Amino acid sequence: MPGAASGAHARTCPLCEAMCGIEVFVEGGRVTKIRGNEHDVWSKGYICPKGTALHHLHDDPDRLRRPLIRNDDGSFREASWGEAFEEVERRLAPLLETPDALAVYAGNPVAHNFSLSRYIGAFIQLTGITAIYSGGTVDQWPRNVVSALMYGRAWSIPIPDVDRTDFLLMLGANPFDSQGSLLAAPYLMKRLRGIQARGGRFVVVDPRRTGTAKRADEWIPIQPGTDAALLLAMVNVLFADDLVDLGTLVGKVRGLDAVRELSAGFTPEAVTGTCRIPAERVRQLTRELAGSRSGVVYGRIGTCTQEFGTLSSWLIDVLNILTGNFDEVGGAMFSNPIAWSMLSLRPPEFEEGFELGRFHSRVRGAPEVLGQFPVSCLAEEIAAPGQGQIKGLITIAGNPVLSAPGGDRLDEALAQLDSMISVDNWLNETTRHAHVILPGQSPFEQAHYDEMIWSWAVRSAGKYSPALFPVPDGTVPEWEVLLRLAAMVQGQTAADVDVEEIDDFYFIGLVSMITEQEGSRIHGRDVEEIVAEHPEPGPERILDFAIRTGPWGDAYGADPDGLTLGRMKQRPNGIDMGPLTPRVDDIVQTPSGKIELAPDYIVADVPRLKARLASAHPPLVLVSRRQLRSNNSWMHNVASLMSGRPRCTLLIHPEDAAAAGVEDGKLGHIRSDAGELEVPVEVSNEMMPGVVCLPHGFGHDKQGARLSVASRHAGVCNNVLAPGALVDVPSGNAVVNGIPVIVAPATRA
């Protein structure tokens, strides 16, 4: 394939669900300049810090561009393709007859790109490992188990209607740093203030004075970890003042007495010391969202990561059910995108809904959700000896030594491995544990179409951006590394894996499954006349059988008029069908064909939460964040989004210094009962007395990882403060936000 012609290209941003629209400039064979598409029809021109740098990833010198096998003494050598995997066949081998012994890892970045996002499924099916790990854990599992219970599909998850609703409640969320999070929406802070500028008003609760918070209409300080007591408070106030209307719901709905009885004990007087918010602001917010003529609430990462992640993710559906905001325009709405996501085929096993908690863990006894274990016990998996012992992983694109809590102790733990395998683009903190990496390609070496993120989105649209440069002679591409892996975790040699048979089987598997599907646009076609029109192997095709068969394909001919992937190639700044409209009916699959209002496993959490109100809160708390400039651990390696001052800091209270005797740019030291740091100090009243932050994705300074600028920004890792063990109970989700701390100075200047 040629590289791109000198000029401007069109293309998507990959770096985050906001899904901008870029135009990238090149001359001579090399990006030149990046700047926002004004003709964009999703993103019309915004752009952040981060998309203006897209190009510094693809001419990182430290970026990988051909395998690496570890040597014995600990260093690193290239090595080709073939003897690549061939290492990998020989670390794999002893490993094969104990399939207990091997597990998986994914990191965020696979949702992201083209391949891995509609290959990892297929890996998992076709490898058969149960024991898989992933940054959903660490981010928004509770959200998967809600939607699960509720609405009988993990990811159909219901948005905020940003663009034409009158009243937002926003919990937990910092699109001034991070855009929409859950939400694909371009811009998200100009569409706030267009909520401002029709009449309405957007409300934050954060214990953080966020940029968010401060372009609000009203901030409201909260205690960390307590969003679901003032959630519940707030269900108490819809019944008790008779404001309870289920509109449009009315006979789709099940439960309402059991929520009407479980949130009896929860007043605005009974939460108002665990929140430390007036009781008398919980019934005028409530009020505020009942009465409005279209309100909504939203919540995401900041009520995911708590010690309540379920209940607050639960409780935030619930409001908008009960106040009649629910498949609402203005209301909390499901997406209808132009291509379905693999995401959205429920798994076989929970045709009949969904069970948790099947089997456990076998150091800790950790629940499975949805077919994880909370990432946290990945270290003591490994390290732990005994039948079952985690003695090989395999890492997709991700870095858990800093994502995951209790990140030192996986550093020590995979030291043990026998086998390490990662699928990474950089020698980083956890792959340099690996033996062998397989690099993928660079954002621009590869075409691009966001695979399940527009199942969130604010509008029905879609974008296809082609691949800028070729992919390098011999480089073989992420999905075929990860098919090529899978055939020999099932025991076939490097030498003898047929990557284009393999795929063929999986994607005839896909389109027999979408034929046999009862309200498929295909169902009963034959499928030989399908996969016929699909020649060549790899994700290009999977995308363009998921238009075709999606709401405006074409239906193999059905609707002669309708959308291909050929049709969205001649149409590069996108095409956009329109807003959300009410599909609650085409949601829901639960058992009962309603929406469960009140799912038993979730509502036995609740006893959990009024222990709680009586509970003292501790002196100090931890919380994490987000910030523009940077990406979890990812974009740490690029120059120009490192420069100016430090942004690993602790932010703290001016009442809160004072009490622990820390000042303002020098060092101090904090500790949880998982570990301790030191770290400079940031005075600032942004944050809430009592409440302590410290950014999320630092903690560059372990030896033998290739990133020559972050390593220069190194700072800390905010999870070696996070108590593995503590964690959302019903989901298992990591507890990072409201870790008790204790604050002093340094010992070091």
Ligand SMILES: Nc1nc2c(c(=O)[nH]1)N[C@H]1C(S)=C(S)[C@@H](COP(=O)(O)OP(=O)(O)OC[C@H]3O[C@@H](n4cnc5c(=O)[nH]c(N)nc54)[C@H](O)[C@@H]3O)O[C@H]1N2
Contents of the next structure:
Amino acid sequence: MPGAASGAHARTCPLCEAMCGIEVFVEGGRVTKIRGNEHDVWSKGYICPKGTALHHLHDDPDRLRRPLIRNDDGSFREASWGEAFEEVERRLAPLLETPDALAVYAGNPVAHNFSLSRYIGAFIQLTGITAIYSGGTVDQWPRNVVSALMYGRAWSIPIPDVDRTDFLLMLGANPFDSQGSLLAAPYLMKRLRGIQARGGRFVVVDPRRTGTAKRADEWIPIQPGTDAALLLAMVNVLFADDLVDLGTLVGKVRGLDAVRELSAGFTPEAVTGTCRIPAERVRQLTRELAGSRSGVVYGRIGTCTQEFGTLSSWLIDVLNILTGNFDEVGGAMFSNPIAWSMLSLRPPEFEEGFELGRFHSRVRGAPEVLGQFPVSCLAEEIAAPGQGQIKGLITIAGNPVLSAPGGDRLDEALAQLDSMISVDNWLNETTRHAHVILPGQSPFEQAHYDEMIWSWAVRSAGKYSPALFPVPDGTVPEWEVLLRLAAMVQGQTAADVDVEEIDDFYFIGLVSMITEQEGSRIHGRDVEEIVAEHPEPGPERILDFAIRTGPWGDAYGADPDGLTLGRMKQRPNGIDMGPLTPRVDDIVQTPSGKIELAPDYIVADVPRLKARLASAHPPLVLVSRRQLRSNNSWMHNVASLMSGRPRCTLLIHPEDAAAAGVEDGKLGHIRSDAGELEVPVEVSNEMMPGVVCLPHGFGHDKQGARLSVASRHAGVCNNVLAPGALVDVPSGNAVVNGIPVIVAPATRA
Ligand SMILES: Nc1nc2c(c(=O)[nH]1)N[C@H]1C(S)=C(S)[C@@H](COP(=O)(O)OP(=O)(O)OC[C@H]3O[C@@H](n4cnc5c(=O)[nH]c(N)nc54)[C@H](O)[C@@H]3O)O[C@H]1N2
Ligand SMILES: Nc1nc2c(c(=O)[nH]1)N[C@H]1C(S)=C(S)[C@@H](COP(=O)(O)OP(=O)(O)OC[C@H]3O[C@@H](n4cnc5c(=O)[nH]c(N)nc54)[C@H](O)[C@@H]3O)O[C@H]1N2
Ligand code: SF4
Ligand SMILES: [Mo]
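Please give the corresponding structure for the form predicted in complex with this ligand, as opposed to the form predicted on its own shown earlier.
What follows is the entire complex, opening with the chain shown before.
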């Protein structure tokens, strides 16, 4: 197989939201070294250990290069693509009569992968499948609910303008390990140091003194799950001290009085016992935020995947708005990418505004939220017999056996499916249940230009990298896999599917939609004329279209000097159009035309928070952590990233360790209402007393997976301890932080 030319190639790392530019050195058709690309306009040479190990993903002998079909005895055999699609056809056939019986699970790499990110929408639309599950409901669903109801757009998410702020209050995020989330900003730790260097401060609110907290001006430990109480008390102080200042948003906001009333009972004194933060500290913090020339509040996983995820996410925006720090330089701002994301299009079903809870799940009666049920429902929807039972599942780049709460129950349920098809690069804890596995490409076998992530980038930029290596002969690229599957769900036979025809249909639909959109740069233009410029099917034309109709695009001739994909390709180190500018007037699409500060749906959850103030917290609760050298559940198969001490340990404060009778380095036993585990204990004063911590994404000891390195570093799956029924009520998002647990010495040696 011919490889890329020997020498250095500029690319973008596709693993996380930092989107670092890398230089990949190739010799004799193999990658010999990867380092940060100092010429990359976006990341300027920054890289993390995962980026330097990308070639190990490409070279991993366990990575699937050809489809696998499951034999009757449970083993797998390699198959040609033709055979694999025939098997898909056979497996889907019994489901065609009962479309409700088929579900989809989409996982995290869908957001990063060049093809999947551009075709997941097409796949869902074309299949018409309504049972959609994703990693999103163990992640940022509260954030989507808040943006949908406050701004009328589920995916317009304000980000902290970290490069220009004077004060950052960060809750439940640890960019030291995660590299930033819903905030694309490479080398974020350096940017945080920049705040300090210009005389500003950043404060971290987290139950653990993380790598980020250690570098902050101040660490404020908080009882997990209580951020909403802290934030509402800060709102209370703003009103009490007459510090509310909407700045340029005067006249653009509705619901200010309602917020004032809601905050009335939440004085710092009323929340201090719940949050375990002194009342005076809450007051000072509020005054510091309000008094900074520019300031911003930012929250992430720790404020989403917890009991009050929606209220916390909402109050973060409310605080930014009430302090005049919204849509302002150095405050919370909306990004403006060179290539817009399809996520920015409002689905037609929500044209009149967002309505949530339109239907309910069969077993638990959980309301749908933005088209999804909590992923923790999936196990019961498969396991419980009756009309509407899920009998078929398509997973796309997801590993819910490890990533979903109650993963062990899902593991059992998946084994009962009549048909399971996985689009995935490894035979892992989830895909080992599949009847057919259709592999995608390695990070070097496909082009790259992030679809979604630039929508929350700290600057307006973009960059494209072509594929470095060709795929094995006959390989069906991932976008085509999705279109083929979609057509087959619609009843076409494997032999009949005409991918180009489907892709044209989809692309023409997209172009028509944008030409019809008021204010679009090609409003009223001739659809055929535009489509004719894009004869080649696939993701590249979607990207080109997004660039050309984007804010700096050539708008198909309207601005002859404007950007096109062709022009981006001439700039492999990327193009940077500068820092963010205010754009709230472009963003807000609520029925009232104003920012809804107090949406009824969200406000209705405040009494639940009020009730929480009256209840004592459990003696010990569990939170999750991320680690720099892994990525959710799927990078533990890279040997160079797994060296050193075992990382799947239970962090526990010395006082709690003593009370539980557990010792550093010994096995401990941890139990919740949902399950129990034995795991090595790491006594650490990083934890606040009363909170213990496990990493997520481990538990690679399942029979039948093909992960030779990961299985030697199996660890335990913390989601065994997460009760699936525990969700943030308004969003249905899983609660994986703040789970009551009991720790004791292990019975095993
Ligand atoms: N307890 C606890 N649980 C959590 C979290 C937590 O903090 N604590 N975090 C949650 C969060 S934020 C997330 S995003 C989810 C992640 O949940 P998932 O998305 O379900 O899990 P991942 O580990 O990201 O699994 C990615 C899958 O994609 C496959 N894959 C990787 N690259 C590609 C590719 O290019 N193409 C294809 N087709 N497949 C590929 C991998 O083999 C793997 O099977 O986990 C959630 N679960
Ligand atoms: N290296 C690496 N990078 C990653 C990932 C990875 O697995 N590994 N995953 C990627 C993904 S999918 C995502 S979504 C992002 C997530 O990015 P981040 O949100 O930055 O992720 P975490 O490092 O999990 O940080 C969450 C923090 O919340 C704290 N926390 C837990 N409960 C609470 C609470 O109730 N209140 C408060 N205030 N804090 C709490 C935890 O102690 C933890 O420090 O990271 C991405 N980047
Ligand atoms: S921080 Fe690491 S994993 Fe994320 S894009 Fe950069 S090199 Fe890749
Ligand atoms: Mo995530």
